[in-house]
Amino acid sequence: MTTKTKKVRKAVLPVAGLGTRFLPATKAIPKEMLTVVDKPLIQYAVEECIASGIEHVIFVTGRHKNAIEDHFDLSPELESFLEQRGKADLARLVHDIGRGVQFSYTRQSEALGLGHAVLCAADLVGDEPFAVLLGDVIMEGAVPATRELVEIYEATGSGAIHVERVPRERVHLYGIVDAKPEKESRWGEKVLRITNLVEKPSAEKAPSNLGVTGRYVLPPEIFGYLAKTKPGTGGEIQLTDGLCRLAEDNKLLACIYDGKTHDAGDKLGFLQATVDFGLKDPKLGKAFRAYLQGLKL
C-alpha cells in the first residue's frame, strides 16, 4: 500500500463547543453527552468509528468536557455494582461501551473554530489520512457513513466527504459544494469531484443545492492548509478553507449520502432524533408508537 492511499486508522471528534442553543440543559453537561433515547449523542459517533474499521478515536475537548472522558473510561465499581445485584448484562453493557478502539484527547483551549479544531489534533494524526465526525450528527444508512468515505479514500487517495441534498431555502445552513462528475468512477453518479465549497451562502450565490453533513475523510495535507488559513469572522479558521485548497489541488470529492442525516445539534433536530430511534427501539417502539398515535393535537 502506498502512501497515498494509506489504510484510515484514526478519527478526530471536535467536541470544544459550548453547546448554547442547549442552555440551561448544557452549563454543566457537555452538550455531546445530552442522550438520545439511552445513549449519549458522542456514543453514536464512536460506534459508527468502531464499525467503520477505526482504531483510535481522537477527542478534541474544551474545558467542562470531562464527563466525555469519564464515559468512554472503566467504571470497575458501576460494573461490581451491577454484577453483585444480578444484573450482568447491564454490567457488560456498560464494559464494553467504546471497547476495541484506542481513546486520546487533546484541548482545544480557545473556541477559534472547527479548523482550528481538527488542527489542534495534528500531532496525534501525524502523517496519516483521518476521519472527521461531527458528534452532533447522527447518521444512519445500510453502510456506516465513515467506513463509506474510508473505501473511497482508500481506492482514489483523494479527500472524501459526505453531501446531501437540501431545500434552497435552507442551504444558507450549510456548507455547499460546487462539483462535477467525477469520470469513469466505480460509484456511478453519486461521486463527485468537487472545484470549491462556499460555508452558508444565501439561495441566490450557491453552487448547488449539496450540503456538506459533518463527516469527512482527509489527507494529512490538510494540516498544512490550516496552519497557513487566516483566521476569518469572530477569529476563527474555518474548515472550509482547508477543503477549498484541497479541492483546487484536485484532491476532494463529494459522496451523495444514500442514508437518513439527523442533525441533532439544534433543538428540533434532536427531538426528531429521540422520536425516530425512540420508535425503532425494540423494547421502547410499540408503546411509543401507542403513545403517539394516542395524542390529540
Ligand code: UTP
Second form
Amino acid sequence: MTTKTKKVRKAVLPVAGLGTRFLPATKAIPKEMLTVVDKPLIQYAVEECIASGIEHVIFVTGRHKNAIEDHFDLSPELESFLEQRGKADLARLVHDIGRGVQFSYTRQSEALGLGHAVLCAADLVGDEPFAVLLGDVIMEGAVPATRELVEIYEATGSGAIHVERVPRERVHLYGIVDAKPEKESRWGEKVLRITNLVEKPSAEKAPSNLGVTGRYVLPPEIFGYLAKTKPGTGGEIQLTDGLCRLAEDNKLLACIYDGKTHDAGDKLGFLQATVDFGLKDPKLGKAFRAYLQGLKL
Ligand code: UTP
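What's the form predicted in complex with the ligand like, now that we've got the form predicted alone?
First the chain shown before, then all remaining chains and molecules of the complex.
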C-alpha cells in the first residue's frame, strides 16, 4: 500500500434495478435472488467480497428487494428447526451465510441508473476507497476478482476495473474502454491505463474490444463526479460517465480478467452459469454430466 492510499474495506452492491431482461421471473423476485444451482446470485458476490478482505457490504436496494435483506440476516427459527431434526450441517450452512462481514442497506427510490445507485451509497462509504460489484455477475477465477482490483488500487492509488475481450458483434452490449499499456507495470500487459470509456458503442465506433465486466475499485472522488453528472439516455446516470472523469484525471486502470465472467442477469448467461456450476457441483456434477451427455443435440 502506498502511504497515501487507504485500505479498501467497503463494497457497494447495487441491487435496485428492475431486472426487465428476466421478466416475468423478476416481477416479484429480485433478479439477484435467482439461483444458480443452490445459491442466489447475490450470495456469490457477497462471498467474493469476504474472500477479498471486504469488511462492510453496502446494499443499494429498492422496493420488492426485501428477500435480499432476509437472506443475509440470521434465521433462528429455521436453524433450531433444522437442529431439532438432526440436520446440524444444514443449520450451519444457513447460519454461515454472510457471516464475517457487516451489512448496511440504503435505498435508491427510483432506478435512475447504476451511477445514481452508487451515488446513493456516498454517505455510507464516506471518504475512503470502495469496491463495486454487480450482483448479477459471477466472476469465477483462481483469485477472487475484487481482491485482484483491491491489490492494484492499494499499490497504485488509481481506481481499477476488470475488463475482458468481447467479440466485435457484442461490443454494443458493454462499456468499452480505450486503454494504453502502462509503463513499468509490475503486472505487465495485464494492467492498462484507461484514457476513455464509451457506453455500449457500435462495433464501428468501439475504441477496442475490451468490455467492462462488473467489478470496480474506486476512489471516493467518483462521488463528486457522479453528483455533477447529468442524466443521459432514459434519464439514467451512468457509472461510465464518472469513470470517464477519473480516466481524464489519469486515475483509472483496466485489469484484463483471466477468469470466467458469467453475466447471469441475461437469460443465456444465466443458463450457461447454471450448466458450468452444475457440472462442478460435488454432489450433482456426475449425474448432471451423464444427463447432458445423453441429450440428443
Ligand atoms: P443491470 O442493468 O444489469 O440491471 O444493472 P437491471 O437494470 O435491473 O436489469 P435489466 O437490464 O432491466 O434486465 C446491473 C446491476 O445494477 C443494479 C441492478 O440491480 C443490477 O444488479 N442497478 C441498476 C441498480 O441498483 N439501480 C439502477 O438504477 C440500475
